[in-house]
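For reference, the chain that follows is the form predicted on its own, supplied as structure tokens.
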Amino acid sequence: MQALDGVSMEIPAEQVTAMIGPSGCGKSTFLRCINRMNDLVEAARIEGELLFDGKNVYDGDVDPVALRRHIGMVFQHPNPFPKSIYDNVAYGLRVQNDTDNMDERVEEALKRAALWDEVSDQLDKSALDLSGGQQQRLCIARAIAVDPNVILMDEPASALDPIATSKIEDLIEELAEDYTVIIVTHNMQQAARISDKTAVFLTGGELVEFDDTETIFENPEYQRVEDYITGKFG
């Protein structure tokens, strides 16, 4: 079963794109794509070419490993490690034993995340302990504690109550000054608020256009576009 189908857009750096449709239409696919975690789904075959800094992420001398260095993931559901707050945000520094001024980037990442004013005293506490949308800034500050240049993240605030979830979108307004970040979500009202450009994809794979998000949700070129957003189906 085919998944994407002709899929080509060029993502701007340093702003926030947006992934919207329908279930099952082939955005979280894309997004992983990106860094290659389809590469862990035994059946997942691609085709064509994906760009990173003028490089296609696909040819055979690139480290997938390396890759997701660069391009780091936060998922739907916060999935901090087991251990201290500390510790999950050290984690991907002590893995490329980068692990100079450890405090100071474990501190940075976690301001960067806006979690140090509500953790700061409480630094050996099991991660597990936060609040789900505390959690999934955790993850947030993992991502971004090695200093990737892409962001990825899945349907980040879908597990969150309203309140966790505007302290997302702030958030990622935020980490828009300083990396690419690349969002799928659901929630329209959500790419419209926090997004600069919005990807539409439909039924099939298929990317149906991509545009300024102010473009796509006021004067969309597309009627399957209109269609969507606007609630006539999808």
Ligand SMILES: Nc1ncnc2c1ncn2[C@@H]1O[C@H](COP(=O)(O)OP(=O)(O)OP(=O)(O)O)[C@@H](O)[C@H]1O
Second form
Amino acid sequence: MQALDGVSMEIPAEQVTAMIGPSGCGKSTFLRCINRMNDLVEAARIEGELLFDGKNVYDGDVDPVALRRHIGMVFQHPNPFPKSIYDNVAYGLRVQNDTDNMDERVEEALKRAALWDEVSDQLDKSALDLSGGQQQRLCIARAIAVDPNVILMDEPASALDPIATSKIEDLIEELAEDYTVIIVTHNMQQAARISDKTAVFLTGGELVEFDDTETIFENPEYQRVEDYITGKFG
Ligand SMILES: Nc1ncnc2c1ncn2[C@@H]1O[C@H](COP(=O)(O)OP(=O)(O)OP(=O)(O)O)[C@@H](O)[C@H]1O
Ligand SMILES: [Mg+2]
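What's the form predicted together with the ligand like, now that we've got the form predicted on its own?
Time for the whole complex; same chain goes first.
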């Protein structure tokens, strides 16, 4: 089956772009196209171009592992490694053999992920002993430690309570000062609150409308988009 069809959009750098749409419309599939995570899905086939800094990430000479260093990802369910807090954040740097000033860089990533104050005196503790919201911020710290350009987030707060969610939302807005953030969310208020641009996908993997978030939520071009946003279908 075809998950996405004729999707064309230009995602602005250093802003937050939200992707919304009903379940099964292809949001996660699209997100996974961006850093070639779909390469790991055996049956997946992709046509077209996806330009990152002007270069098609599907060109034969692109190394997907190197690409994912520039385009990191945070998943719906926090997935820290069964290692210490410190080792989780240091992981990507060690893989890259880039271990100068490790302590400072771990601290910096944890600060940027708004977790440092809660964990600074227990960096040796297992990441699995953190709360869900803390684990998710740790996963964000792990993603930003390698200094990517883009961070993809697939429903990063859907497993969290409202307080943890609001921390993640604040964090996303801050991250967008330095990173390009692309977030999939089912939460319309969340998309409206934190994103600059919103892409609306509807059933069949069609990108129906992509515009400034304010326009999408206040004055969308398409009736189908308005119906979806106001809860009339979807
Ligand atoms: N690994 C896979 N193998 C085969 N089909 C898949 C795979 N992943 C997704 N699909 C199919 O692709 C379509 C789009 O799925 P996708 O997960 O991208 O939707 P989504 O918009 O993220 O939905 P949700 O909001 O429920 O997360 C669905 O029909 C789904 O069944
Ligand atoms: Mg999904």
